[in-house]
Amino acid sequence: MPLPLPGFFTYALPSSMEALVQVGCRVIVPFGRTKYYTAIVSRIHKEKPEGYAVKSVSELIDTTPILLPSQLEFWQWMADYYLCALGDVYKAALPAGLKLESDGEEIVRRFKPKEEARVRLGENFQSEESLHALFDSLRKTPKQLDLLMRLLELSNHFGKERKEVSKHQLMKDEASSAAAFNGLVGKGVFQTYTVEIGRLSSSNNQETVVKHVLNAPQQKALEEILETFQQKNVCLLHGVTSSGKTEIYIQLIEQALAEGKQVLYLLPEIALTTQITQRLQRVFGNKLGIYHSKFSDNERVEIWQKQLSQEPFDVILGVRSSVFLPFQRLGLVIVDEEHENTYKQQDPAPRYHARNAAIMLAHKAGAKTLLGTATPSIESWYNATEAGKYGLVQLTERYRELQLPEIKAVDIHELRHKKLMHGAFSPDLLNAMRDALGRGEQVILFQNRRGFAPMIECHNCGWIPRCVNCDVTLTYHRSSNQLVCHYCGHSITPPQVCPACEEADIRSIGAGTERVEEEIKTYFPEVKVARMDLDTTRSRSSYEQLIRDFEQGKTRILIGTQMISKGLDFGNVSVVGILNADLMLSYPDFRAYERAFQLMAQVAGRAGRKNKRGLVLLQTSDVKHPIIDQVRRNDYKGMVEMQLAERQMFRYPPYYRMVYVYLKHRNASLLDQMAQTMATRLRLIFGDRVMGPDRPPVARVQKLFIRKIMLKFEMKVNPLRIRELLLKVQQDLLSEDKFKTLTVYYDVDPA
């Protein structure tokens, strides 16, 4: 059932389905009084249940399964893992129109599928005799006449193959007149009709371009990854930025489907997906199909339900959602950027990693998995090196043996020491983008923070705007004139004068993206803007949209959060600035470093991609700090020999498995005693594995307080067994009356 509820349910199936019904079919079952919900059949037995009544399957939606044996057994093992129910899993792997649920009585059918009029000639006009016939009669009604000759014309009716004509293709001519259709359809010359014809796009033309040919270090590392793959399940290939990965993939997808195999190809941002489809598209054509979170779920049902047919699409590009289609022939799975956190879903259950479920599926499916990036994740790197679970191939030229951009670090502090600071931009930064401006090249400043400013406080008396359902400050956002909260959407006009000291010198703290592009169209009044977030990016062509005004040179400086660090390839881009690496570095995060290393590494990588050495401008006011050492020289191992030994000191991942527990209440001194109450029982059976409760950096979200509980485990544990404990301790806590309005879950592996 689509229901956060542990294990399944027992229905009685009425005889006229017992023929019909297939594990992996859909049926409408009652569920409590006067609910229905779409229910997935599991097994089919004679084993009647104690202890409650039976009731019946309404009805039966599919007499071909939805859901293949392998993706149930996937299902389980990540309900299992992640440490939430099966229910779950269902319902955030199934689209929502496949998911009918009643609305009191009447079951809602969400899905519809796509229709098209169309228009032939009536059974009366098939001859010669009777179209000359026509002719003449429509002579007085000369826009009929028109109408009825296009219809020929458009028809081929003519010639020797008839092709089917849409009433829009009929009617899309200026001079149509919907009354002459009308009249023809009165007059039985025309006959409309209605086809499903599917919302997938599909281009009838299957010309695809030659790949290009691999420069000798993408040849070595392909054989290499190939040669890998012999010994090994999965391979990391560490790549440089710019050095040419997607065409080492291209390769391999075009080697698993000359082997009548299926790729899956995940992204870790929806942004990215424009560019390396149009990539792929030249390549594969109409074998590629995309999914995402972005496509109408209509459209999300369409590729469900061709994945399941018997011309499914050879090669799935998709984000992290894309793990749970249906693949019955699956042979490669490629991670690209492998080492993004966006490849982690927070909430709701499950909070999965895509990256981990993925090499998890292509394991139950005898696929391979190649993992690429340029910053490899601690974990990734220690498994191919340390541990040997993974193989490991390096790419570590440009391609077309570009150089490496410059990094140079600029001491922001002492600039606004001595004053010379311009709102949130360095003199050097603003001299180099005149000079990449001049020359006709790009920018890209990366801020890694939406909004106009993080904060409106008082002046005089200090006040800041507080969310009223969650503990943060409110976020100022000047194009809607509105403080927004970014945890619950909850916002307010910005106050004229104070609340607390009814002074009106009520000022904005700090720079989000929107500010940012606010102040540099006042230093470059001439140049087009464009600003890459959450704002800006609601709907897919809004992506689309900035990214292609951006490969043309419509836009000459972008500015962004951490979607434009994500492996976009922009071929003018000169100059890179880093406005604040030191927000990254004060996250508190034992991934913190390596999460900043990572940001500012791939956000440099955007620069001098062509044909000349591009620069980056990373300002800062800790230049000495050596995150930002390690990022001017491109030392990965460095960074990571220096994080591996921390996290060995303080039992950290890749050493140690941890798993969060969060407990919410609206009651905050009933929440700390569960929460203690809990630890206690935990630290009983785990010992010094636990850590907690604490309140984390966000202790209110939505009105219901929050505590967490830390436990490390060592790798070796049984992750099973974990849980079998886990949600033993969380049953007999939840049985307690004083506890019952308590909610649980789990965080395993958080990012």
Contents of the next structure:
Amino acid sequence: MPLPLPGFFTYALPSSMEALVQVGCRVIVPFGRTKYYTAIVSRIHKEKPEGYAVKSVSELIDTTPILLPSQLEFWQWMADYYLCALGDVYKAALPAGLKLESDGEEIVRRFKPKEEARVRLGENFQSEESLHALFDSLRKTPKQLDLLMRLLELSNHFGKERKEVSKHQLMKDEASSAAAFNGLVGKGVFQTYTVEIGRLSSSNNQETVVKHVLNAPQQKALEEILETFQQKNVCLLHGVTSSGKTEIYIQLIEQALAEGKQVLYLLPEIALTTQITQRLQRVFGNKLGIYHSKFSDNERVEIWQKQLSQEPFDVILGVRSSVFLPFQRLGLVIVDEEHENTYKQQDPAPRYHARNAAIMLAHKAGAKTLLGTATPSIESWYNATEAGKYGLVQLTERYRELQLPEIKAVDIHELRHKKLMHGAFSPDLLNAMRDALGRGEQVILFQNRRGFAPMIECHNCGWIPRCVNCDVTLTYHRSSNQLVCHYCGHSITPPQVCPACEEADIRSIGAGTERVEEEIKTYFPEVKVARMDLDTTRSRSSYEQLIRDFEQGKTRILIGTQMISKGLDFGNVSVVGILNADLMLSYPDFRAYERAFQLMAQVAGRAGRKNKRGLVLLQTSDVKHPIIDQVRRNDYKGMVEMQLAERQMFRYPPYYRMVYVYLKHRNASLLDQMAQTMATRLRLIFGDRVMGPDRPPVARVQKLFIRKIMLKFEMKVNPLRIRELLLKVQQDLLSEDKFKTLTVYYDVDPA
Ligand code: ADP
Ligand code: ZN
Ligand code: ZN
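Let's see the other form, the form predicted together with adenosine-5'-diphosphate, since the form predicted alone is already up.
Every chain and every other molecule in the complex is listed next, the one we just looked at coming first.
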């Protein structure tokens, strides 16, 4: 059932359905007094449950399974490992169009097949004589005659092979008149009918391009990967930015297809699919399918069904959720930019990590997994080195000996002190931008905060507006003139005078992408600027447009949040500015330094053109910070070694497995009591592996208070045993009256 409830439910099968039903088929079942849900058949048996009246299945939707047995197994693994209900996985996995729901009345079928209106000549006019008579009779209505001639032509009426004609095709011509069309339908000359057609656009470019020939280092890496796969299921490809990792993936995909296998190619972000899609489509044409949330639900249903058919896509390019698609003969999984934390689903359950889930998916299918990145996650690095679980292949040269960029740190603390900063810009950065633009080159600016200003503040009394629902300050968005909560979306118009002291002296502090954009326009009024963040990329086409315009040089400066750090490949960018590194370094999380390094190294990697070394200016008020130094020297190993030492000392991943237990309630003091009780009971079982309860950085969201208990387990402890014990404590607690209203959920391997 698509519900956050544990276990399975048993329903009686009417004899009429008995011969038709199979495991993996959808059925509609009654639930509670008035509800109906789409359930998936997981087992067919003859064991009548005791103690309650078994309800009957209302309707059988499928006669062939929509879920493969391997998928059901994968779902079960995910629910077990990530401590959630199977129904949570079901809800996340199936496109909404395959789930029918009702509140007691009619069941809504969300999936609508796409239809096309077509036109043909009426039965009475098929013979030659009747057609001639028709021509005569239409002489006085030349528009109808024209339209008739057009249909005869399009349908190849007098030729050997007749063709079907869509109404759209017929009416496309400007001369075609709707009145004439209706007139002909009225006379029975035209007959209209509809046919079901698919939405999946079959791209016409079928493997037109010969793929690139690998250079020597790339060829060597490819061979090493294939060798690794002889012994290991997972291989980490650590290749600097622009070393040609994607070219290697293409070769591996070809090999898998030649062996009759399917490939799943995972990307962390929809923004990235645009560029990679083009590159893959050139080589794989119609064999490539794309799957992500910016596609309409109907399209996603069609891809799902195609993957179950006799002719599935051989290659699926997609984000996180594509691990849930049906694969009949998976042979290879590629996880590109494997270090990206957008692979981790935060809310709602299942809070899975798509990289790790993909490794499990591949493992169950007997397939291989390749993890690729310029800045491996510390976990993957550890697994490929100390732990010896994965193979490790390295690519240290950029393609065509392109040099890695020069990275300079700029001390904005001192510049601010000397009043030399121009808003968010240091003189060095402005000069470098001016030079680059003057040479006809492009610039990327990275500011990891959207909106106009992170905060507004009363200059008189220090009042700061906060969200009424959440424990966060509101961000000012200039274009909409609103203060917005980035957690719940709550927004208000900024007050003219301070509600606390009634002074009219409210100012904004700090800069978001929107403000950076505005400042640039004052320094470079004649230069076209684009901004890429969550606010400017709500639709699929807006992403594509932004990227295309920058690729084609229509925009010269691109400002963005972490969205621009991921593997975008532009040929004319010579300067990259990191406006403020301090934000990333001060984030209260054990992964903050790792993440800051990855982000900065990735953004820096966007700089550099053929025959010319790129320049990166890294603005920070802490130039001596070890991470800043490691980024500057491109010292990944130095960073990893330092971080691993700290992680081991303070008991963090990859040496320990972490589980966060989250508790939510409307009443803060009740919640504190309940959290204390739960932590005490957990300590009885797990001892000093239990930490907290604590307030998380954001301790209230959407009117619910939140507390967090942190658990750290040695890697050798079996996750299933952890699950068992945790759920036991939870069940005992929630069965007591005073805890009934408490919400408990888990985050396993938080990221
Ligand atoms: P990465 O994925 O490591 O960042 P890419 O595969 O995007 O690197 O390669 C960077 C650029 O170099 C791309 O434009 C790509 O087309 C080009 N390139 C890399 N290897 C080759 C090759 N062997 N032949 C032709 N072009 C290549
Ligand atoms: Zn005030
Ligand atoms: Zn809020």
